[in-house]
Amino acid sequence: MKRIAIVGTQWGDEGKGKIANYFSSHFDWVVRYSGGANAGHTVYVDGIPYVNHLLPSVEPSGHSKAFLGSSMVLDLEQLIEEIKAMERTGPGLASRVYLDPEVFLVLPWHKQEDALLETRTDKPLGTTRRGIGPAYTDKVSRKGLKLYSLFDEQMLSEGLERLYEEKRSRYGEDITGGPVQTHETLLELREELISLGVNFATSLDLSEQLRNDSILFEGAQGVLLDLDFGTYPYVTSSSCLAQVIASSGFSVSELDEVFGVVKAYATRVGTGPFPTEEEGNVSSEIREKGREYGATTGRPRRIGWLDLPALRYACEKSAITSLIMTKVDVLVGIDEIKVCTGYRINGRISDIPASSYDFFKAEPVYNSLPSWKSTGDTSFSRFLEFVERTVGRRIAYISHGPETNQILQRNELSKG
């Protein structure tokens, strides 16, 4: 496999940047290709936790590099502060690292805005108030700034003033820190990114280079948080599909597979709907086990059971060809697993939501399945042909420990 995408399927926090990681080293590129500093991961190395929100899932010490794309919104001082961490495990991952001049920059107004909105009403959307939201809004609104600009100084002046006049004339007081202040900011974090020895190149900058290397796409968040398919409005203001490669300058039609990461149950951060939301002791027990407290916000995430209806949908909007489970050890010693096969929707049953509105309406039609002790349980070989049969997708690999080696291959599971 030379070009390979890794999605999430539920609502974001299925294990991609591990995943991720555990393919990087077989790479020569792990592009991140949307979102912002709201995602979140975490990925051990040698026990050694590492907590990225921008930076795609490469080795320390490895050789792969990393491209952030144009689809992506880019705070440089978190950026930074995840460089510099990386670095103290692998000296000179700096200069692995390429970000697109075409960016768009995440301001502090930005994430000042990003509050106030949550604050002032009465129900709020749940965001990290990373400031993600209001700074896709600028850039679809044409107001914003993207990286280039930083080496325009006079292009960067004008743009913070108009925008800066902008935000004050709606917040007023609440939005603080001048255009000459931020100028400054800006121009300091980009002498820090020169010095750590960061490129910036543009993908046709890399394109004879791109060509004839392999490439893995790393997706923030999941389809079901997608701007356009998931449950909006309790979505992310982005894109979350395979597709949206394309919007970084790169050929959806190369892609040799696309790798849906799912876990063997569910979870989400913030509000909106869950159809399989489950609350009480196992929910408990499943949090506590699988950690499921958030990488970007440290919110304890909604539990609830493996959503197949769900699934099926990921898988067709983001052309998903393949599937990884995670998390399946977590599961183990849970008495009874449940599994929903379908949705009861206005009295009728669907084993597919037409539309996230459905989400909304579902009452969940649950199969029970018996646990297992180990990955070489028959049960658990048959809760795996379950999942796929009723899916209609192949799970090719099983994440079964918080470490990045802790992955099986199917044909491996007998050796578990």
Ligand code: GDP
Contents of the next structure:
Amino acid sequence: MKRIAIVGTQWGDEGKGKIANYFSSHFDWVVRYSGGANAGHTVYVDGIPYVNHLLPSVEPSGHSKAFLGSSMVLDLEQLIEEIKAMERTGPGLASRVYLDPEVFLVLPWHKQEDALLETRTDKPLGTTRRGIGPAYTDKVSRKGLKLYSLFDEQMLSEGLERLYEEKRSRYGEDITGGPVQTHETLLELREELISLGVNFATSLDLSEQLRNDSILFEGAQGVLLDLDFGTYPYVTSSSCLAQVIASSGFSVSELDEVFGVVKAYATRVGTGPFPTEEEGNVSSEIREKGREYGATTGRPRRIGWLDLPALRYACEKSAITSLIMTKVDVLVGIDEIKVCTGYRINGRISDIPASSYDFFKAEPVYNSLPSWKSTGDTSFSRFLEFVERTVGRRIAYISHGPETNQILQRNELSKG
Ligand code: GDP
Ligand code: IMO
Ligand code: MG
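Please supply the corresponding structure for the form predicted in complex with this ligand (the preceding block corresponds to the form predicted alone).
Everything in the complex follows now, all chains and molecules, and the chain you saw is the first one.
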């Protein structure tokens, strides 16, 4: 396979980083194509967990190159921190990192604004406070700055002046760090990236190479957090679908496979509808066994049962061709495993939400399935078959532990 995309099918944190990392050594490039440092992708390197917020999940000592595409929003300070951490394990990694100069910058003011918006309302969204909403808002409003402005100092200072004026007029003294100071900081960060050996190149600059190279596209968040199709307004501010690789300059029609990553149960951080949410003892058990605490904010994740109408919806919206199921080990020892098979809305049962509005109205209809002790059990195979049959997608891989090699292909199950 030359081109694959990894997409989250739930509310994020499905294990996309681990899966991208597992495949990455077989690909010339790993491309992050959406979101920003709101993402937290955990990967294991020599048994040690690392959390990538911005950096694609390449092997630090491998050969594959990392590309950060134009539809991302980039916090340079955070990126440098991650590159430095990975450089300690894989010296030379920075020279395999490519930044598209078209990428949009997250400035300190965006992070301040994110926090202000969350604290000034009586209905906070529970954002990661990484400045994502304000940065994408400025992008759509045609304000703000792209990475290339760091190489044009006049453009940079004019852009910063304009944006600062605007933020101050809206938030007054709560916005700190003036344009001159921010200008200096950004130039320092640019110099640091250059001295680390990071490359600056658009997808067009690289088109000769990319034409023949294999590419893994690593998604961020999940379809149910997508700006258009997620549980609006409790969503992130960007698209989370595989199709958005087009906004980073790549062709959707060249994708050989779109893998949807799905946990064997469901989680969500932040506010918003969660039809299969479970609040009893079993949810605490799953949270502890699955270490369900936010990789970006440390918040406890809300826990629920696997939601097949939502999964079917995600498969349709993001053109998912097959599934990868993660965290099946976490449900070992749980007495009764529930799976939502339908949504009851105004007395009628449907097997897929017609629009994101239905997530607010749905009462889940459950099937109970027997639990399993290992991936070799018949009850586990039956669980997989049930999901495949209901959703109409093959489960191609099964992840049964956090480490990169704790994964099986469907036809290897008996070895589990
Ligand atoms: P992402 O945002 O989709 O990359 O997922 P996160 O990294 O935020 O959260 C997934 C968590 O589950 C991380 O701590 C992973 O190390 C861990 N993980 C991934 N796959 C598995 C698995 O199959 N079993 C277990 N127990 N943990 C897993
Ligand atoms: P990964 O890539 C889980 C959630 C936040 C909040 C909402 C809006 O690790 O799966 P934002 O900061 O984006 O404005 O917050 O979206 N959220 C995530 N939840 N995993 C993520 O990314 C998330 N990125 C954003 O918790 O509810
Ligand atoms: Mg995460």
